[in-house]
Amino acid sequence: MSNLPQDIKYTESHEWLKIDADGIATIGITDYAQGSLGDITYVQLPKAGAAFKVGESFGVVESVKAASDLYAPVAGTVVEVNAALDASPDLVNTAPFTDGWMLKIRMDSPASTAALLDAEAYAKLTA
């Protein structure tokens, strides 16, 4: 497994999510889902103040060989999207724990973290 942030969660369906000082968690896809995902075509997300549930799908990525829905790790209100995706989405292939960030979410419980995977875990699920 390559490059595996240690400070931030991660699902099963390869979202990651790192918490902000200030309760806000960033949430994006892993190197390993896009890489999955081959060349990233565009990506759809909400616009903020949509709210989702855990495990709800809240956009779509799309890339040379499939689409795939993007589901939230954490319950929660969006209160901001990364706009550099609309014009280059390939930022979700060079930099997916970076630059390639999705979006911000205002969450209901940061104590909902608990049951998302750390590093070591997701490395064997994806090993």
Given for the second form:
Amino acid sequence: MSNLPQDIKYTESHEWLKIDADGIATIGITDYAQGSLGDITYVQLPKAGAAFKVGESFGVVESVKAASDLYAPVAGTVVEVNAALDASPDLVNTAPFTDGWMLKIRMDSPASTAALLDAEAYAKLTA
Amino acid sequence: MTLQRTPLYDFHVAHGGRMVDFAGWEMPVQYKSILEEHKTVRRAAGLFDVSHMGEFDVSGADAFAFLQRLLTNDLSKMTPGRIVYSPMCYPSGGVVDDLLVYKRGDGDYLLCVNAGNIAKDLDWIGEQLVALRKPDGARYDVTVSNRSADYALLAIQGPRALEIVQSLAPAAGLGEIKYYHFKDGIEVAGVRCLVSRTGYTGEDGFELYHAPADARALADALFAAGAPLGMELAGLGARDSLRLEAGFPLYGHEITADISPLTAGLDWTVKLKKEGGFVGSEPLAAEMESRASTAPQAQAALRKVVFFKTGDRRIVRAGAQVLNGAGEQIGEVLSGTLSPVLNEAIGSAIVPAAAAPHPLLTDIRGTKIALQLVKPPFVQLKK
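Output the structure of the form predicted together with the partner chain; the preceding block shows the form predicted alone.
What follows is the whole complex; the chain from before opens it.
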């Protein structure tokens, strides 16, 4: 997949994670995931302050076809959600890696990303 | 099980169709976006491959009399070139299938049935040919043959459908074909078609029955003629959301072996006064009487298919529970989607008839959502 950003991490359940220098991570779903789901009609997200363990469901993304759980790639506490998705969930379809982001979380342990996939490994997974 | 393919499989793949299993057929659920394809049909036009639908010839001296017994609607006023929609019921009043009847001539009818019901319908009609007798005890003189493999079927739907098909058949007088009428033997882009002014979207449009060998040429010609006018290819996803927005029933959802056409609100298709009765007429007449009855037992047994919207974008999906104000389950959602036009969830549900005036709720992941009952269609339709 040529359109995979190289500077972010991926999960086998098709979330992505971009880590800032200050221990804040931005989370969304991949282009592959939005393509498989089709038209996204609703994104259910937690409130700021909610805390999640690795692999815990933090929300639901709904398409015309199905509702799918979203899983936390790392443990942390939500500091911000993308409020624009309330009115425009289709941003996840049109810009999954940018305007379609879902959560920013403060990571419990910045070193805990070792188990995540890099772009090359994720590309193989979805090939 | 091997999935069946229509003659347009390669056409769908070439146009980016996402192929899924539908009733044993490998069909495009969408090309680019279900929501966009839906809106395109309401705004301009969409082209659907519905070649998986089944076609039966029903012919013979007693074809009319037999179909009158077999189907709930009344075919007695049909003239050649007319089409009637009808449920076909079990003796219980539940539905075997719903179908279109085309009258080509006296003793010469074509039925168009749901893809998933072809084998079941053939078995059922075959049994009725043996079981049903004329008033004098003789068998009906009717031949029923499965012609499904002999027809490909393209539906072009939307306000610009006439303009597009007309551009490929300028001399055929397509504009004069009235809704639920058809003309056979019309050449569209050089392909011989039975042109039917029908559809499943609530928009103006045509369904073109033709030989499978001609399907690719016809689809290519319609695509080339339609694309400049804003037409796009539309898949089964948009077909489902369009029919639900129009308030049309889908077999297996609003009508089933367990949900009668009266329960589904299709009263206009059930002609109880038709001479000689029909398969299922007695329980359907009893259901009609229960509605008029004030006896509590009669009322308690009555169910009703209702349509709802929620004012919320979360889709209420088929199988979801319908709850009363006390939180008790009293019914079930039959179909649900997001209306791309209204931008909110819409659907249908089956509930006790007496419950309909009271608050109805559903639960989506722990949130109670009110179902606001709506008399369909959900949007203003052209047809």
